[in-house]
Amino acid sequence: MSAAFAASSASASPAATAAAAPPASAEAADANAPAPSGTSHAAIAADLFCAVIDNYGDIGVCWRLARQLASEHGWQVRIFVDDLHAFQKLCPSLALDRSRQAVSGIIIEHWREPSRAGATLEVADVVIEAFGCEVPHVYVAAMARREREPVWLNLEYLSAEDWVADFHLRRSPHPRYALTKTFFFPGLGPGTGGVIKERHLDAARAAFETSSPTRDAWWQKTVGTPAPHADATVVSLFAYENPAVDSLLVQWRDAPTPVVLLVPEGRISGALARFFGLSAFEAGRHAERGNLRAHALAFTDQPGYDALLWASDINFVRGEDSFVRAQWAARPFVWHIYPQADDAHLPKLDAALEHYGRGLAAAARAALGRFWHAWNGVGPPDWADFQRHREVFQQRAVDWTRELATLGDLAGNLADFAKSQLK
């Protein structure tokens, strides 16, 4: 997937296996395992349904929101996904042969066709709708057959834009069933549902901070090198293909000191392959030029990327969770928006300039912005401009967090609400 950034949801709407309830157990649940009939000890059952659109962005948002509704409150969660071998990347311990599987305590449905009609469904507390990609008619019909109506989400994209405060818990009720669809919206400013931050995260990244052997080890096991001099600048790069990287790696390459590039395996690959003189830049590899080393690193699972995000100096991170992870990262971080027809996401990309450049001066927020701009395609990328503020940038990453901490958290907050409304 990639996360678009508040972009128009998409149509898909395969329809749902049978299934019920998940269990907490952690243990992988064979698919003809018979579930429980109800939920214990009043716990909220809440089912996820999740089309993969583009890249892992629509998973990567799910997987997370289903873990942290489960561990921090409790929740018996089951996902509804309708392509499993995009998930398993993010969840290597998936197994495609499955349709119906259970991974930290949260039961993952295969979401296809089911092989024939009529099948029994079980309808959660809560239901939750990502991304608009529709819940199944014929779960949507369970849910008006229920005793009690379930509160029924449609879990919006990530936007910064004023408008969404608006429409934020906007209520739309069914044209044939008694049944109301809330939107929640993400968001970077009041009025929102904030964005997806783990209970742990901070005394996670704190630790991996302050520990050098944890963060040697980590360079050993994921690089295979040491950790780089203090003098060199770590950037990570994960992006979608963009023309704006050839200039960025003759700039690199001709930096007055070394900077040290950490491309996690994917869609910029070939760029560094053409640049380098390869026939593919996989994970593993190694490559110099100049002042610019550069190393290619196997896909990893989300609790991986957090820790790429800490080692880096710098991140360049694109769609939705990366950008939302490199804002917790407390990292200054370039931000690959996906594109859109007749660049309808330039406004979008100026929206969350807007939030997070309004703490710095104005010659530092003016850079931000070209080189944003530039990595998105308007104007050339200059690399010695952003390095001109990077004091200021790191600093403003920080201050950045104690603001967006403020919203509270996105399972927290959708957590409450889905509560209020169970009442």
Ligand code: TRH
Second form
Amino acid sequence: MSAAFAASSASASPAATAAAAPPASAEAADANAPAPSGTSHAAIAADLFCAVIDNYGDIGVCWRLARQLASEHGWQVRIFVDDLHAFQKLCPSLALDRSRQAVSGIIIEHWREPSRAGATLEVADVVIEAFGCEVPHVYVAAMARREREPVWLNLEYLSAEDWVADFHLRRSPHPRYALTKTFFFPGLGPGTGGVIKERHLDAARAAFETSSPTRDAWWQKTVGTPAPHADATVVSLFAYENPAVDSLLVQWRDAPTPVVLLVPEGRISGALARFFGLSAFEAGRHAERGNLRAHALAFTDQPGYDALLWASDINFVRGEDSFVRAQWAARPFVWHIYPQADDAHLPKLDAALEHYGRGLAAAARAALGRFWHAWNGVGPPDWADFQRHREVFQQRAVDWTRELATLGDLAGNLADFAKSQLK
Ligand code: TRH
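So that was the form predicted alone. Now I'd like the form predicted together with ligand TRH, please.
Below is the entire complex, every chain and molecule, led by the chain shown above.
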């Protein structure tokens, strides 16, 4: 609980601290940048450990959580992350060559060696181990030596399955040390940790939606064209490689009204290039066939991605974090779930459909299920079938934001739990 982690390190052993190399002076100066607003000398210090498995979801979730704990709860947050390249895609101001730096008041440690938890081994009040990545042994040993036991949380991946509520906040004693780890499960239903949502998010979305100059400026700056005519359906497409896209592109080409497709550069871009007979579909490219006009966009920072969701009528999203952002965008969306071996992801897809589809009439629910399944490899996608229920899906999307908000937000739920343990 200190402005520069000093007090929180009081119980870390000198030996453990000495085991780590001192930071370079420029980095140290940077990392000692002013604390986030609202931070007092009693601010809770949190260390968040993030190993990037692949893609951007691991660091995407951690970065959001870190910023929210700092900006909304006044915590002093430090992230240990092993892949600065993935991180930089979401946070372009990040320097790739620094082992320690501060961005938005958060200290970022390039976590390289498994035996070393960054430049120092100060142990925070709250230790968050994201997605089962293992906190380095030397850090765990320092946690055990800390005068006051830190709150140790294992932040799990989001799943809408029912069992999640039973396991949320379950405790697991460490086999060797007097430490207890608590499992924190995000979820879409009561009894779970909920999902991340910043306090300002609804207001930011409303400001975007209600200001046509803002939207026009976004289109010019991001897409390089004016906003499309109202009869066009704007679709954002963020997905893994997906065999169903070929059929969908044909259906969009032949659609009765224009479809404007916004495609952040990434794993689906190759399919777009093939469809349009291009060598690549890189950021800045525009292509047209029939009623389909497609624009390749540069990968943006996270706030820029929210604006893309708000500028679109329907969002194709993937993984975990964009899936959540699409829900808060209050528009119909299609989820490409992170594929797992033996189709282990399909029950998770159905569990999400169960929550989200609950408020829909049977025909619309079935159409949504068919389309989500098709987008995840089960059956052919039928755009006309989806479009038929657009208005109902739109209303459901708005209603769902209210239902989901009743769970509270993940950062707030996590902060409340941690504080209850620190008392
Ligand atoms: O990148 P992902 O596929 O990440 C996945 C999932 O998290 C999955 O559950 C996990 O197991 C796997 O990684 C390891 O999809 P996700 O979760 O949507 O993360 C993408 C992040 O990128 C999200 O924070 C939104 C952000 N983003 C931008 O900031 N700018 C962009 O232009 C785009 C397209 C995305």
